[in-house]
Structures are given as structure tokens and as C-alpha cells.
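Take a look at this one chain, the form predicted alone, written out in C-alpha cells.
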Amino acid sequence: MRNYSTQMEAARKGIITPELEIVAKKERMTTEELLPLVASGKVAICANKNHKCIDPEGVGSMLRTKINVNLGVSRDCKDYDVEMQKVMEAVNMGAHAIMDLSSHGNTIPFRRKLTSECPAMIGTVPVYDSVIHYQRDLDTLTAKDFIDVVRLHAQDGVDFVTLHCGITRKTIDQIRNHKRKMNIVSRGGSLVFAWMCMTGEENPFYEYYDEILDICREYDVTISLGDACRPGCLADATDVCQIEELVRLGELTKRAWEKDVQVMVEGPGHVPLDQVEANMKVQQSICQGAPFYVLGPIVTDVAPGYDHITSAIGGAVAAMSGAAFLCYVTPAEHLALPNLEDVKQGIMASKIAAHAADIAKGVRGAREIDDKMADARRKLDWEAQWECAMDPETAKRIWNERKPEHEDTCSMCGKFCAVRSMNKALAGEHIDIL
């Protein structure tokens, strides 16, 4: 039975969850060092309770940085079984987190599925639903019902949801006065900016905060507050909308905190590679070091086509500086719903840059890999090699399609490979070339 409602709440009590100890294994922490970090709320192990098939992982900033893969259907895209595949070619290339952000259908059995089978962490976006789930135009809903589409996911198994409680009335009068050149490109925040304007009501995430973090700490829910005003374009980053913004997620963290509900904050967006840092301490330090979720960041506006490369350029920056969580970018962002293939190069694009930035972190193990492949190389030990890629499939496939004539060396050098001249020339062997 347990004594505790969220893994905060038990950490506080110094009670090691069975989550807690299977995240310190993977960490390669003891649960004594990992205790007092999920205690202050530097680390999220986001862990429904109602999620029974979870394989658990924490979130931080001194923890293996995490990936997360946004999913589902829309109108013109609405094959859940295809959204199936992906989610399950998510799991095996090692994402650690699935949003499903469908915004067509019957979205119930999809999520019920999610959390009944999927062992990554689940995300959701409330607000996205809420128009579904009552089939009625954004004006008509109330506030109970945004509420109660909350509490409809936790029940689900949902371990964390984005909810943009950070925008108020303020937020239209900054909107319509700033002159951004962008407004707001969050999906969430526009409908939540869209409904206050239509009903002339206060945001009810931001006025019925404490009954939501009620209900998330029934179910162990962490609210991974959204930034509604992040930056959709360079010019737009780090300006007032953002870093207001940013300074109300701050004071709901304290709140959330309070009442032992965990928390992660979410960030940019589109940001020069020069503002990256600069904006992940500005976040640690006004949020008091929560985990900090990013969207990329997308460091140019005009490689559509090309932006898991500029969100992995970004994340690799954001993640060596402080982010703890990756949120994937697919080629087809901007552009169309991702099909399968784009997914693959989001989260390969993604797990270079975690990885990346683990080794520039020194997080405990995150260059093992790394001198593994170098020994292996050096040994010119193809097998061994594709042991240690990431994309293993990819790398065989490649060098097989272009395979040299001598098996030890690759198309590329041939006899001139360096590797090769090298280990004959130490072991005072005839470097034959011609």
C-alpha cells in the first residue's frame, strides 16, 4: 500500500520507490545521491500511477538528458494504427517519452492503449483534446471543462501534461502592443489565447491552477508548464512575452512544489545559437533549477525540410547548458505530420545531440560507448563497430553498399587508410599501397 501520493512527496519522506531505485540503476547513482534531487524538484521521475507497464526514467539536468517524440493524428492524417508504429519504432530507437498530440477522432482508446502498452513516459496536451472530447467549438467550452479533461487524462495513465497555466488577460494586451512578428506558435497557447478573447474570461488553467495540481497529485501527474509565448521565430526570442512568461511558470513551479506535485518547464523555440545558454540559465535560475524541457531550439528559420539538423544543433547547446529534456524535431517541421521515416531522423538527430551533450556534461558513463567505437576503429573491427553505433542498421548499410575490395579497410581509403598504414608501420610490418 502506498503512504505516499506523488514520488516527490515520497522522496521528501525519504521513501525510495521501486521508480526511484530502477532510475538511480540506470543513472548509475545511488539512491541516496538521487533522493534529495527528486525532493527539491531538480528531478522529475514522471510515473503515473496508473501507468502500470512504465519502464521508469528521471528527468534532470544532472542526469543522461532525455527525448521526447510528439505523435498522432490530425484530420488529414487520422491512421491510428500507423501512429502505433511509430510509437513502437520510437521505444526500440530509445525515445523515452511519447506526446500523443492527436487532434482528430476518438482520442480515448488511443491513449488507454499508450499507457496499457507503451513502457516510455506519456505526455498530453489537455487543451488540444478538450474541443475534441465535447465536439464543440473552442467559444462554448467553460472552464470545469478544461478541468475535467485533465483529471479524463490522469485517470488515463498520462504521466506528465502540458498545460499553458503562464499566459493571463495581461498576456493579449502585451500580444497586441509587442508586435511580434511571429505572435504566439504554440498550438496550446493559441487556443487558450483564442478562448480568453472569445469568452473574456481569465486562462482556467491559470485561475483553477490549484484545483489541477489537486488532481496531479492524486495520480502523480507532473505538469510540464507550457510556454505558450515561446519564440516561433529569431526575431521573437528572448523578448518580454517570453521572459514574463517565463517569470509566472516560475512562481507556479513554487506552487506546484508545495504540494509535493513534480514539475518540468518548457522552453524555446526559435533562438540564435548565441541566446541558447544565456536562455537555459535564465530558466534555472528564475525556476529555481526544475527540469527545463526545449523544443529543439530551432537556431535558423529557413531550413525547412532540414530541422531535426537545426534542432539538433540547438539541443546540443541547450543540453550542454542546462536543458534536461529534448523534445524531437522531424524534417517535416513546419511542413506536414511526420511519416515514419521522418520520425527515425527526428529522434536520430535528437539522440546525437542528448548524447553529445552528456559527454560535454560528464555525465557518470556517457563516454564508454565513444571509446569502445575508438578501440574498434582502431582495430578496423566492422563488427564491433556496428555494435557501438547508434544506428547500426543504417551504418552496416551503407558500407556494404559501397564495400572495398579489401574488407579491412572501407571504399573510401582503401590501402590508403590511415588506420591501417598506422597499425602495419607499429607492428613493423610492409606497407603495401599499389
The other form holds:
2 protein chains.
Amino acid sequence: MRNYSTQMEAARKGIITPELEIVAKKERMTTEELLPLVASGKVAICANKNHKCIDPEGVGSMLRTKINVNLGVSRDCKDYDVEMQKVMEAVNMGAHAIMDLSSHGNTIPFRRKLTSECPAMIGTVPVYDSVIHYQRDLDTLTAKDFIDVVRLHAQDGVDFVTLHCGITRKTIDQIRNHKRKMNIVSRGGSLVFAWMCMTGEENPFYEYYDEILDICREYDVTISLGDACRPGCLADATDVCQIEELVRLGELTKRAWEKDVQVMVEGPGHVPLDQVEANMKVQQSICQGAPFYVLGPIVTDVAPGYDHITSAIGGAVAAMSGAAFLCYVTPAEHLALPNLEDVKQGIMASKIAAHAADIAKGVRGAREIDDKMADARRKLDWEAQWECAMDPETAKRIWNERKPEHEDTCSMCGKFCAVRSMNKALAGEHIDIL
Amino acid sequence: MRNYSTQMEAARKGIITPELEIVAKKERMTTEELLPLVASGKVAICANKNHKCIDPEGVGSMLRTKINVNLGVSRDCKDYDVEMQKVMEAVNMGAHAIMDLSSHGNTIPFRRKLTSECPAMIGTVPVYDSVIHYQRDLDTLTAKDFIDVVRLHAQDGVDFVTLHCGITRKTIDQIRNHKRKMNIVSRGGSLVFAWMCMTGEENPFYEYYDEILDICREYDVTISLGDACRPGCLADATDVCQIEELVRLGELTKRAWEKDVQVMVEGPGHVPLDQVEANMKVQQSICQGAPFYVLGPIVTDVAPGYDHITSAIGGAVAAMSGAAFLCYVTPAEHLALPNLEDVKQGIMASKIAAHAADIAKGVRGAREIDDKMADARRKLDWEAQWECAMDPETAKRIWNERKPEHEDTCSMCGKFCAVRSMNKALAGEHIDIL
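Can you now output the form predicted together with another copy of the chain? The one shown was the form predicted alone.
Full complex below, order starting with the chain above.
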């Protein structure tokens, strides 16, 4: 039997867990390098004891940037097997985590299927599962009901839970007085807010935080501290509602770490590009280096249908500036439930943002594949290019679809191909363009 | 008759041209604010005297970021009318400039069609039109042949010409010795390089720069100083080949301005995200604030099929840090001639990058539309949202395709919609989720 409760406790005791060993290898680190990062909370290894099939990953700003994909059973997609297929495809495409946002029917079987079959980190948001789980309206639920769902998820093997612990009754007045354009756009946050308004009680996730910590410690569930007040439009970015909540999340981070409970902190949202870096630095400072998990950030509000791109821009800059974990955003964001093609586009955009950031911050080995691609391009070796491509099928399809006039080039430039001209010029050969 | 040759000369003489007046209005500036920027070269108003139908735009880092779309008649698309339709669609989608990269047949009629019918700025690359124009192999062309094509384009009403003046015979040794991974990836640059290798002569665009300036002055053609040595992969970024050429472009900028000829400077290329800002600052300093026109930058080499996204990331950061003009990149980059859908995706990605940057650097009025969108979202007013959207058709289609359970939300969250919950909570209403 293991003589530690959480990965953090193990690291603090100097125990090299099997998970830490795997993560170190993946990140090209020694266990000696990684151990103090887990001990101090700068890296979270989200791995519930009951998630036996997990292929562990570390989340931290000095590691490769990780990406999360939201899926789940809903009114529109009730078939567990179909949804499970989407999950496995997402993992194959490079998702490091799957958040199960199921919002229909009995959510237990799908969640347990995930933690018994899926090797990626599994995350959930217990507050919206509560409504579904009990099949009762929000205002009839008690604080104990919510905590019981957190325990259920922990027992089911969920690796991280988003809990909106950072808002309190004071937030109600603040939101009313501050007159934000978008109030609260976090789904979970809005439910907690509405519950407080309707019941007159304090936020149960804040009030019973110690009980929650005990549950999380027992199963090694990482708390992902939700940012209920994340800005939902550029105008609300970096405002007092957001920053005051962040300060509270910093305090809650410290309380979790005192009990060896691992923590991630969630972040914006909609942020103008010039404020992204500052947001990351403030979070890193206030939350003492706890891994930052951002949703976007989206750098303009006016591109619905293209928010995988608006968030790739924000996400790349965020990850370069300190964010450790990117939640994907699909082209259907703000508009509809994403279909499979949207999921794919969202994953690709997030992977690009993550990889660009990893290169920029010098994560070990990140640029090797780019250098290989450059060599393949110089040699006009198309097979080698497909091997380096993030999505070889798509690249190959585009190239094949519009056949080049000469096999050694592509139809974009044909004989005007600069690579071809340079190779010939440097070899002292004659160049035929016509 | 006008008593000035170029917009720059007019501004230096204190003359407010009709074009300057229009640009000032578009940028919400007074003519008094804009005039010194044109006089000093920080803003270029690319408007050939013979392009009568132009709707003038200014290019400069303190103005709205402009975007360029490459089109043109090619072996695969020989029909002038079809290509002209693409041009007008691109302009409708928001392109401020069209570069005519025609590479097939008689290029004169299409170019003249553009400058007599298209209101956007028209740019060309005379070096590759030369091969097509004379229908002779590259090494048989003389320096005079190249200059004559520049004159022809000027007479035809082209607003800006990309000229690779910055490489010289010294560059041949430098490229050989420096052992870049991708040598030269600029099509025009590779042709000039190959021509020098084959003929043993000096770069005609450098040697006869004064003659070129006289032509450009006569018709008010803006010179877009091509960066032959722009990096074609991350490994080559910000290297000595690139920076030495930039230094020469700075000298050539000064020589152009001495003759009142307007200048833009072209830039990378493939650049790691952490080097993008530095590249912009160095260019701004070396080229004394001349507008920077960037191709990308692309922030990873391994995403063929998605380079509209890799370049949106680089382009947004570049424009925020000083670039004035973004050349679009399509998903087909590195793979094939873009089709109409690729052109659309490329334009949208560039528009997003440009707009995000304009908001970030506080360009006047840039964020107004985002604030309007936020108000529409808070009110769950879908019609108002479509009015603010960059691409209303696409957004509306996605929303409609997957009908929400309640008309006031969207199918992404349904009754879990945070906006709906918050509006009800703040109004003291009961919230029904089930």
C-alpha cells in the first residue's frame, strides 16, 4: 500500500511515485528536477487513485503546455458509446484531459466509463452535475447535496474538479454595483451565484472548503479553482470582480497546499491581447506559481464562428507568459454545441497555440520537430513533411487535391518555387521557370 | 493639375490631398494629425496617380492594421472574370489590398482591369512578372528588362511594388557560408538570387535603385522593400542574413524618402513567438518608423493545413508590437494554390489578428464593436449579435443548424446558459434548469 495520500504529499516526503517517474520521462526531466516542483505546487499531477488506467501528465508552466477538451452526454447526444468514441478520438488527436460536462440523464455510468477506459486526465464540474444528479431544481439543493456530489465524483475516479469556491455573498453586491457588461459567464459560477441569491445562504464550496479538502486529499483529486468572475467580454477584463476573486483563489490555494491537496487555478476568458501577459503574471504572483488553466483567452468578442482562432491567439500568448493548461475553444463557442468537426478544429487550434508557446518558452525538445520539418522542406521531401505535420491527413489531402505541375513542388508556386530555385542556384544548375 | 508628385511630397509641402483627407476621416484623425505622419514616412498612402478608382487607405502602425490578399491568374485559373470575382469578394470580405501575383499568359489585361475596377490598393512583384512578360528564361533577362517591367507596372496604375533591393552579390556568399536551414524562401528573392548566380551580375534592383525611385516618384508608386532573406523556418529567424538585409532596407528607405518616394518594409516569415516583438522593434528602429508589412509571422513550422492560424497568432502579436500591414496566409500555404474557401479562411484569420491588435494598441474606435457585441450577448439578442459579428452568415448558420431548446439561448448550454441564469438571478426570478 502507498504511504502517502496525494502526489504532493509524496513529493514533500521525497517519495518518487510511479506517476512522477512517468511524467519526468515525458518532460525530459530527472525525477530530482520534477520532485520539488510537485512538492511546491508548481506542477500538479492530476491522478485520482481510482483512475487506474491513467497515463499521467504533469501540469505546470515549465512543462509542455497541456490541452483540455470538453465533452459529455447531453440532450442532443445521449448515446454513451458515440460520446466515448469522440473522447477517444480527442485523446488520439492530442487532448491531455477530458472534462466531462454531461448534462443529461444518469451521468454516473459515462463518468465511470471514462475513468475506467480513458487514459487522459478526467475533469468535472460537480455543481452542474448536482442539478442533473438529483433531478431537482437548483434552489431545492442543500450545501450537503453539493458536497456529496463532489465526494461521488472523487470516488468515481475524477482527477480534477472545477469548484467555484472564490465567490461569496459579497460578490452579489459587487456584481450588482460594478455593472459589468457580462456579469458572470461561467456556467458553474452562475449556478452558485443564482443558488446564493435564491437561498440567501453562503457559497457552500467556500463555506465547506475544509470538508472538500478532506475528500480531495483522500482520493488525490486536484482542485481546479473555478473563476466564476472571469471576464465574458473585453470590457470586463482585469476588473475588480475578476481580480478580487483571484486574490481569494490565492488564499484558497494556500489552504489546499497546507493539506497536501493539489491545485490548479482557472483563468480568463475574454481579454484584450495587451492584457494577457499581465493577467498571467498577476496570477502567478497571487497564486504562488500554482498551474494556471485558461479558457481562451479570447482576444476579440466579434468573431463567433472563429473563436478557435481568437483563443489560439490569446492561448499562445498566455501559455508563453505562464499559463500551463489550455481549455480548447471550438468554432461553435457562443453559438451551439460543437459537432465532431468543431471538436477537431478546436483541438488543432489549441495544439498550435500550446506548441508555439512551448517553443517560445524553450520547453525541452519542443522545437525539434520544427527543425525536422524545415529539413524536409528544404529537401522538398513531401513524405518527410507529412511525418512532421501536426495533422498529416489534412496536409496531404490539400497537396494531393490540387496536384502540382512538378512532383517536387506544390501547386502554390509550381516552377516559381523558391526552394526549388535556391537548390538549383546553389548547385550551380540552370533554372527553368517557363 | 496637382502640384506635387507623391503623397509624401504633398505632405511635406503642407498640401492636404483628397486622399489624405479620406484616410484621416477613416482613421478618425484630423488632417493636422495625419499630415506629419505622411511627411515623415510613418504612414504610406499607396495610391498610384493612374489608379483612378482607388478608395485610399493609409498604412502605418498608429492606424488600423491593414490586410493584403494575394490573387492572380495562374495556369490553374486562367479566367480573368473568375479571378476578378475572387478579387471583389476579397474586397467585400475586408481586404485593403490585393497583390496581383499572376503567373500565366498575358498579365497586362488583368492588371489593368484591377487598377480600373478595384478600389483596394493594388500591389505586384515585377520580378516574377518579368519572366512571364517576356516569355524568356530568367538568365536571358537584362537589368534593363527588369526596370522596364517596373515602369510598365507603374504606368498601369499599380499602387505598390515589391522589389527585392536588399540582397547583393555579398548575399550569395553569406547564404552559402551561413548554412541556413531554408536558404531563401521568398519567391521574388530566390529569382533575384538565381539571376545573380547565373549571370554573375549585381542585383539590378539594388544597382539601379535611383532609376527605380524616379519611376516611383513620377507615378507615386510606393516601394515595398522585399525581404528576400526572411526566415523560412523557426531555426533561421532573426539570423545574420535577415538582419543584414534589414539594415540595407533601412538605408534604402532613407534614399527613397530623400526623393519623396513612399516606402513600406516587408518582414518575416517564420518566427518563434518570443522573437516577434523584438523583430518589430528592430525594424521600427532600423527603418525609422517606415510601415512594416509582414507575411505571417508563422509561429510554428509543423502545422501545414492550419497556417492561417499559425499566422494569426504571429500576426496579432506583430501588429500589436508595430507591424502596420498583414499579408494573409491561407490554410493551403506550403501545400497548394488556395481555393476560394481557403481565401475566405485566410482573410478571416487576418482580420481577427488585425482587429485584436488594433484593440490592444488602442487604435481609435477599435473596441466599439466588441462592446456592442457584449451588450447584445448580455441581452441574449441574437439579431444584434449577428450585426456585430465579423462573419454574420457563418455565425448564424452554426446557431441555426443546431437549434437551441429555448430560443433565448443556444444549444451549447441550453438552460445551463450562464447569461440566462444571471439575468434571472439579478432580476430576482426563479431559475429553472431541468
